[in-house]
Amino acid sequence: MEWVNTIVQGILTGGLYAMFAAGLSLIFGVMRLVNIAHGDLIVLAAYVALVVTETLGINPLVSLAFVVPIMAIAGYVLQRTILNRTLGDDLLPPLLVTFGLSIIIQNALLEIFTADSRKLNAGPIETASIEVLPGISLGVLPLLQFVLAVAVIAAMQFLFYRTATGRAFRATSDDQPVSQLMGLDNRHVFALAMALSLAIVAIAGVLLAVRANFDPSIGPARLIFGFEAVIIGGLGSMWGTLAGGIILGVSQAIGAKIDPGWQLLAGHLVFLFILAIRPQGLFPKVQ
C-alpha cells in the first residue's frame, strides 16, 4: 500500500504540473511561440495573489477571482504591445524577447519583494485529508488542484472545438494569411490566446503559492516542468499535457521514495527516455 500511496500522490502532483504546462501548450499551439518567461509569469501570479490576499484579507483560493482577470488583462496587453511585433518566420526574436521578459520579471520581483521565501496560507484545507483505503489518504488541497487541472483542460478542449473563439484559434494557427482574408484580426486572436494562457497561469501561480514556498528565482524550474509535461504528452494535445504532468509527477514521487535526492533526477530521466523513444510525445495531436 505504501507504493500505491506514493503513486497516488504523484498523480495528484501531476495535476499541478499539468497546470504549469497547459498555458504553455496553448500558446505554442496557436502562434508557435515558445514563451521562455512562462515560469516567471507563474511566479508573478503568485506574488499578485500575495498582494491581493494581504490587501483584502481574503483566502488565497478566493483571490483567484481577482488574480485571474488581472493576469488575463496583462496577457492581452503584453501580446498586443510587444509579442505580436516579434512573431514571424524567425523563431529567434520571440525567444530573445521572452528571455528578456523573464529577466525583467525576476529582477522586478526581487527589487519589490526581496529574495525572501513566501507562502500563502489557505487555512485548514492545507492539512485536511480523506482516507480512501487503509494506508492511502488523499490530501484535500492536492485533490482540489488535480480536479482544477482536469476542469481547466476540459474547458480548453471545449473552447477549441466547440466555440467560435476556438475556431478562430485553430484557423489562425493553421494558416494566418487565409484567416486574415476571412476577416480575422490575427493580432487580436493572438492576444486573446495569451490572455487565456495567463488566466491559466494565474490559477497555477495561486496553487503553487498555497502548495509550496516561492521566491523570485524559481520561475525557470517551473518552466522546465511545464516543458517536460508538454513534450511527454505531445505538442498540441491538451489531454496529452495532463498525461505528461501525471507521468512527470509519478516518476518524481517514485524517485523520491527510492532516495530523496533522486526526486527531480527521476523526472528528468523519464522525460529523456520518452523523448528518445518517441520524440513526438505519447499523445501527439493528430493533424
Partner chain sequence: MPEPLLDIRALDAFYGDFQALFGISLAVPANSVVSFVGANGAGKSTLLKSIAGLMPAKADAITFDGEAIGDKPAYDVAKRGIALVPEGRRLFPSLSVEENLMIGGQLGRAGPWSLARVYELFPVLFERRNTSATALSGGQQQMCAIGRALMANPRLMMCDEISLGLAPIIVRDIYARLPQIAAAGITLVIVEQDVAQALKAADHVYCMQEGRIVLQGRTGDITRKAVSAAYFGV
Contents of the next structure:
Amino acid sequence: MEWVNTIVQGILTGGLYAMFAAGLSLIFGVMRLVNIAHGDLIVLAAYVALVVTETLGINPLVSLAFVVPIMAIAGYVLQRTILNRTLGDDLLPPLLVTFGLSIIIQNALLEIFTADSRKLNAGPIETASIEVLPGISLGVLPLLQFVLAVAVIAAMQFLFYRTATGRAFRATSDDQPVSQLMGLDNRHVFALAMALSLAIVAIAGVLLAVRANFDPSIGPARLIFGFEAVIIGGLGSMWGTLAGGIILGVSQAIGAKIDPGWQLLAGHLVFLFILAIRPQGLFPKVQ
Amino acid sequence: MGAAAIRVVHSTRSSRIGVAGFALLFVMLAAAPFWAERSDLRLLVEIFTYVALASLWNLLAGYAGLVSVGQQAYVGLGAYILFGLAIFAGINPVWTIPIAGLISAVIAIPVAFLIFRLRGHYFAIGTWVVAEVFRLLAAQIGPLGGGSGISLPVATVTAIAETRQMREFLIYWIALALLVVILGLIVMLLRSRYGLALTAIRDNETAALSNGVNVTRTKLVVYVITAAGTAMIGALIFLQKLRISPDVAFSVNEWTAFVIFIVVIGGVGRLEGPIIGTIVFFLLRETLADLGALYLLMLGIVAIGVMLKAPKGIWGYVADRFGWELFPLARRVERRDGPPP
Amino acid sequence: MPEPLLDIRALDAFYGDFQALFGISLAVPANSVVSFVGANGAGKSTLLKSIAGLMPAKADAITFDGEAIGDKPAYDVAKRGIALVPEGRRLFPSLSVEENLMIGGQLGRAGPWSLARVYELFPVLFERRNTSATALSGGQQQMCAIGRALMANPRLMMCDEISLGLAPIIVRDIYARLPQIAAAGITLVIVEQDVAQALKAADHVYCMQEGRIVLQGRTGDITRKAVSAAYFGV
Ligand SMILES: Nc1ncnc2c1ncn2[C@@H]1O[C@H](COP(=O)(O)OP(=O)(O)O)[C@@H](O)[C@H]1O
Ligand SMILES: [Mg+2]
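Can you now output the form predicted in complex with its partner chain? The one shown was the form predicted alone.
Next comes the full complex, and the chain you just saw is listed first.
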C-alpha cells in the first residue's frame, strides 16, 4: 500500500513536470529554440505571485488571474525585443542569450528577495485530502495540480491543432519564408508562442510555489525536469510530454523512497537510460 | 613550376609578432615567483585556469559547435579524482593531475555516446544533466565527505612540497605549464586535419559530411580532449583550494557561466577571444567584486549585449577591423617562384 | 494608357555579394497574363521573390497599385494582395490539405475565393482535404499550392514553374484552369522554363538571361524562334 501511495504521489508530481515541459516544447516546436531561462522564468512567476498575493492579500490560486497575463506580456516583449534578434542558422546566439537571461533573473531575484526560501500559502485546501481507496488518500492540492496540468496540455493540443493560431505556429515552424507569404509576421508569431509559453510558466510557477519552498536558485533544476520530460516523452508530442513527466515523477518518488539522496539521481538515470535505448523518446510524433 | 612551389603558410606578420610576444610573456611569467607577491601568484593561477577553461570551452562550442553548459561536470570530476586518488591510493596529488585527465577522457566517451543523441540546443541541456548526475553521485561518496565535502589531509598536502611557499610556487608552475600545454594542443589540433574538418563542419555540416568529413568522430575527438583538459584544470583548481564539496566542484556559475561570458565577451571561435575575455573579466571583477549578485547580473547583461551587438566579441571586432591574428592559424597558399626550399 | 497594377523600375537583387538581378524594369497592367521565360539561373525566381517581399529592395523599385512596396516585408506585401505560388510548391507538411488552404485565407481579404470555390476548381482537393499535404501527388500538391494562393483573394498571383516535375498531361490540366482564375479578375504572372506553355498562356512575355530582360513583346508579335534564341542566348 505504501508503494502504491509512492507511485500515486509520483504521478501527481509528474503533472507539474509535464507543465514545466509544455512551455519548453511549445517554444522548441515553433522556433527550434531551447529557452535555458525557462526554469528561472518559472521561479520568477512564483515571485510575481508572491508579490501579488502579498500586496492584494489574495489566495495564490486567485493570483493566477494576474500572474498569467503579466508573464504572457513579459514573454511577448522578451521575444520581440531580444530573442527574435538571436534566431537564425547559428545555434549559439539564442543559447547564450537565454543562458545570460537565466543568470540575470537568478541574480536579480537574489538581490531583491535574498536567498531565503519562500512559500505561498493557499489556505485550508493545502491540507485537505480525499481517500480514494482505503489507505490511499490524495491531497486535494496535488490532485488539483495534476488536473490543471492535464487541462493545460489538452488546451495546448486543441490550440495547436484546432485553431488559426496553432495553424500559424505549425506553418511558421515548417517554413518561415512561405509562412510570411501567407501574411504571417514571424516576429509576431514567435512572440505569441513565447507569450503562451510564459502563460503556462506562470501556472506552473504558482503551483510550484504553493506546493513547495522556493528560492532564486531552483530554476535550473526545473528546466532540467521539463527537458527530461520532453525527451522521455518524445519531441513534438504533447501527450507524450505528459507521460514523460509522469515517468520522471514516479522515478523520483521511487528513488526517494529507497534513499532520500537518490530522488533526483533516479530521475536523471531513468532519463539517461531512455536516451540510451530510445533516443527518439517513448512516444515520438509520427510524421 | 612543380607542385613543391606551392606551400601552405600558417603565420602572418601579426601572428609572428604574437608568437614572439607570447614567448617573452612566458619567460616573464615563468619567473613570476621571483618577482611577484604571493597574492599576485594566486591571482595569476586563477587567471591561467580561466584562460584554459575558456579556451577549452571555445574549442568545444566555437569550433566544434558543441555548445555545452555542463563543463562543470569535468571540472568536478577531475577534482574528485584528485581527492580520491590522493586520499585513498596515497598518490602524490601532483601526479594525479594527468591521471585525472586520462580517466576523464575515458569517462567522456560513453557520456558523448549518450548526449550526442541530442541535437542542437537540447545537447546543451543534456550536458547539464550529466553534470548534475556527477554532482549527485559525488554527494553519495561517503568517504569523500558526501554532500558536505572534505579537505586534503595534512600529510597529503605536505607530500606536495615541504613548505607552503614551495607548494605555492609548484602549483603556480603547474598551472602555467598546463595552460601552455593546453593552448599548444588546441593550436596543433586546429592546424591538423581535425582543424580543417572542424572549419568545414562549422561552415556547413551537410556539405562537410558529403565531402567525406567524419563529423561525429571529429566532434567526439574534440569532446574527449576538452573533457580531459577541463578535468586537469579542475584537479589543479582544487589542489590549490585544498578543499572540495560537490556544490563547489560542480558549480555551474563558477565553471560554466563565467567561462561562457568570458568567451562571448572576448570573441567566440577565435583563440584570442578567451584570453581577451579573461582579462576583461578579471578587470571587471577586481573593480566590481563587492557588488555580489549585481556583478553576475551585470556580466549577464554585458554578455547579452555583446551577443546581440557584436556577436564576434571584442577580438572578433579587432580582428575584422585590423586583420590581426596572434596565433599562427590562418591558412594561406603561397606560391614561390624560386626553387622549393 | 492606364496605370499598371505592378510597376518595376531598376530593380536589383543580391545574394550576399552575388548580384542576381540587374536593373529590371517592367510594367504589368491589371487583368493581364504575363509570363517570364529563361534558362535555369536566369533570375526568374529571384524576381518573383523580390516582388513578394522576400528579398530586400529599394522602396520605389516596386510599385503596386500606386504604392511603393519594394521595402515592405513579405507579410505586408501579401496583405496588399500579392500572392506567390513558390517554386517547388512548398506546402506546409504539418498541415492537412484543408489547413494549407485555410492558412492561405487567414488574411481575411474579401473576394470571390473561398474553400468551396477552390474545391470547385480542383475537386480532387476536396476528396483529399483531410490528408497531410505531403501525401498528395505532385499535381495535387501544385493544385493545393495554387488554391492556397487563391484563398488570399489576391489581385496579383505569381506562379513559379508550375510544371516543375509534373507529367505533361497534368501540366495541361492545371494550365487549363488558369483562364478561370484570370476571369475572376486576378492578374497573373507566370514563370516557366517551358516556352510553348508560356507563350500559350500569356498576353505578354519577357525573356530573362543572367539577371536581365533580354527580349519582350506581346505574344502575338513575338515568334517562338526569337524567344528560343533569347532563351539560349544565341
Ligand atoms: N539562396 C540563394 N543564394 C545564393 N544564390 C542564389 C540563391 N538563390 C538563387 N541564387 C542564384 O541567383 C541566380 C538566379 O537564381 P534564380 O532566381 O533561382 O533563377 P531561376 O529561377 O531563373 O532559375 C542563380 O545564379 C542562382 O545560383
Ligand atoms: Mg527558379
